[in-house]
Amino acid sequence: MLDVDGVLTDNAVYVGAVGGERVEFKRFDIQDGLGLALLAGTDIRVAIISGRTSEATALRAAELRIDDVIQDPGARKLPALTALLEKHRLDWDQVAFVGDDLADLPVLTRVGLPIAVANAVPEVKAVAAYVTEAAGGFGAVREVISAVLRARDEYEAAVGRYLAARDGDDA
């Protein structure tokens, strides 16, 4: 599971007016939507949870193919992931976060594996099994995509999987 803003952004929110209407622009970074193509054809699901609501984050989420994409304003993150972890029979243990601010820090004291990214606030880097050499929006995902895979031995085939996909060969 992933925070969205200062983790697969920078933490920068433009926002402006365009002919009257409101319009808000993020920065994702190209290197983490690779390390999500990364886990196609393994078993490890993909969410993505933010505490505000944003048309940016779900049309990137929509790009990535991932499904489960929630967008509390009130930044209730535990409620929210909790009732998706019912939905997907999963238990806390099961679960790798990834985060860099306070309302994190509910779902991070809970989930099996918590991560902050490299330019979380202390108290979330207090509570980090793994904290990132990258800052988030600057590769931190695709950081953690890689460690992950190469701790599960399965880095290369997914590698491989990738490659094959871009040359056209269904190996």
Second form
Protein chains: 4
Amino acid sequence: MLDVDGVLTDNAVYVGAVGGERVEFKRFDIQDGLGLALLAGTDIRVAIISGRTSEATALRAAELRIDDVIQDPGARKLPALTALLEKHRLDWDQVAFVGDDLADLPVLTRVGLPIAVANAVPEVKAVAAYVTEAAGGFGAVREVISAVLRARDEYEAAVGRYLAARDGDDA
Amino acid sequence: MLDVDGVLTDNAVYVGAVGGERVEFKRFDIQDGLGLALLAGTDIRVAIISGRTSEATALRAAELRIDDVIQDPGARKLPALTALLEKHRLDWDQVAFVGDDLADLPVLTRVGLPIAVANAVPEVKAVAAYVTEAAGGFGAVREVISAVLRARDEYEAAVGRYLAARDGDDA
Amino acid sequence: MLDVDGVLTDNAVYVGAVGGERVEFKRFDIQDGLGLALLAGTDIRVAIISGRTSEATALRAAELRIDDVIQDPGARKLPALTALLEKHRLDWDQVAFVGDDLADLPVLTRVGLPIAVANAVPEVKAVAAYVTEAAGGFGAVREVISAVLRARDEYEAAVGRYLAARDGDDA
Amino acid sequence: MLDVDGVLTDNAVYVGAVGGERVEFKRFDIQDGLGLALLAGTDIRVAIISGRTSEATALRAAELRIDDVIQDPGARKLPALTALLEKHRLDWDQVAFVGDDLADLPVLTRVGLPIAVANAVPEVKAVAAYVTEAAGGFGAVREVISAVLRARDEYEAAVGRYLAARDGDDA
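Given the form predicted alone above, what does the protein look like in the form predicted in complex with another copy of the chain?
So here's everything in the complex, that chain up top.
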């Protein structure tokens, strides 16, 4: 499970008006996207949950083929994720969560593998089992995915599958 | 009271034309936004004042539920803020102001708590009682809010209220 | 005289399509804008010249009330600036030019005060009399303006005029 | 041959919705653009290949007058580049490729001159003959072009042609 702002993005929102309509852009990292592609073929599912509602998040999630996308405008992440776990019949200790700010604390203190990005606030780092070297939006998610796959001894196989699907021999 | 450009943003404006119309985007920090949410339930009011007029500023201020938003195209901040204080029956020594550039000097030299961001010009840092470690648009406002709440011994309570509203027990 | 890309901007162009139409944004620095405002009331004129044609440049120049704006899609800056000097009856040795790349060399080797930004290519730094500490788009132009005004012993007066126009006593 | 994301860009995509339509921006470096202009008059051809499909890439490639532009949504770069080489009757050992991520590995291990940008993943740096000092989107392509031209002893001539076309004597 991934927080969005500050984890999949550089923790910023680019706001302006186009034709009188509010528009916001978010900055997503391309190497994070390839990391998520490495999970294809594993039994790891990905969910993202944001404490804001943003079309930018929905659009990027669709491109990345994220399994579950939750956006709660009140940053009430715990009830939403509790429902998600029930739907997939999963327990909290089967979950890794990557977060950066106070709104992630109620979830981070329940999951089996709480992870903080380099740019997380002190309270989040204090409860994390792992703090990434990379900042959110600059490869933090890729770092987490690689570390998890290596810990499960699945990294080489995942890279192999990714490359085999792209070498063109069976194009 | 918060200046906008260089305090709530990275001190840049992203300018372009869409359909023949001028459009500008500004980059706001998400952790600053959570900091402003921490002020809910305290008796601290927030005003932002900009020396430029920008729809981006108005849109972000609306999202953050800022109490007072002043945009003066001539960067004449002192008359605008004097009127604001009169409206709220406040004195200058009850005000903290966060600024970065020369246009903030007339206000910074009057308020009780003048604050400069890390990226402020030397003249602004020279009159500041506090200079943030974080740069504008990269958590400077969050740093100020946390420091003020801690100085008032209200930080733990504010975080507690924020989390209680999001743990879902009363959803 | 100021180059645009890499001098007034962070040397990038943000490109995308909106409604099937090409759109580009450029990132301009707000503290540079205040620096240009400090020149009001001095006898220093400002011209910007770009080797690309961009609506973003024209829009920002209009906001900054730049005296002369030249955009040449072939990056042929020398003929354009020669004509500009003739129009204003100025000599090359009365001109300071701030540049960053090879296209600026024909001009930099003619002006009285050639200036390179911190992010300039080696060839440009080699012919510069002054290399800024700040990078383009991050205060390089502000640094140049402050340095020029100080060298002319006009800095304090310029700041005084700027603040006097904003203290509201004569509003 | 140049990868796009992370090589010609800062490895990010800026995503938002305008009028209900998905829009993405990419950040390209202007000094890279001048580097590509230096290749005019040499016998070096340039191709760019992306593992994503983006109008931003197509628009920037058109501006830079790139000879061949390939965008494959499945990141299957090897078959596409094999066809390109056949079209131009070139061998792999006549090709330099600049990449940053796993999707570039099948190509990097075949070309004569494999190059990794500073921000490349370890697997890509491991197979590269040259790793740039500059990061993608911050001059990495300019660095490669200058290094290649110098290695061929063509750099001074290329700069000379570039400047001669812009000094205005034959305007």
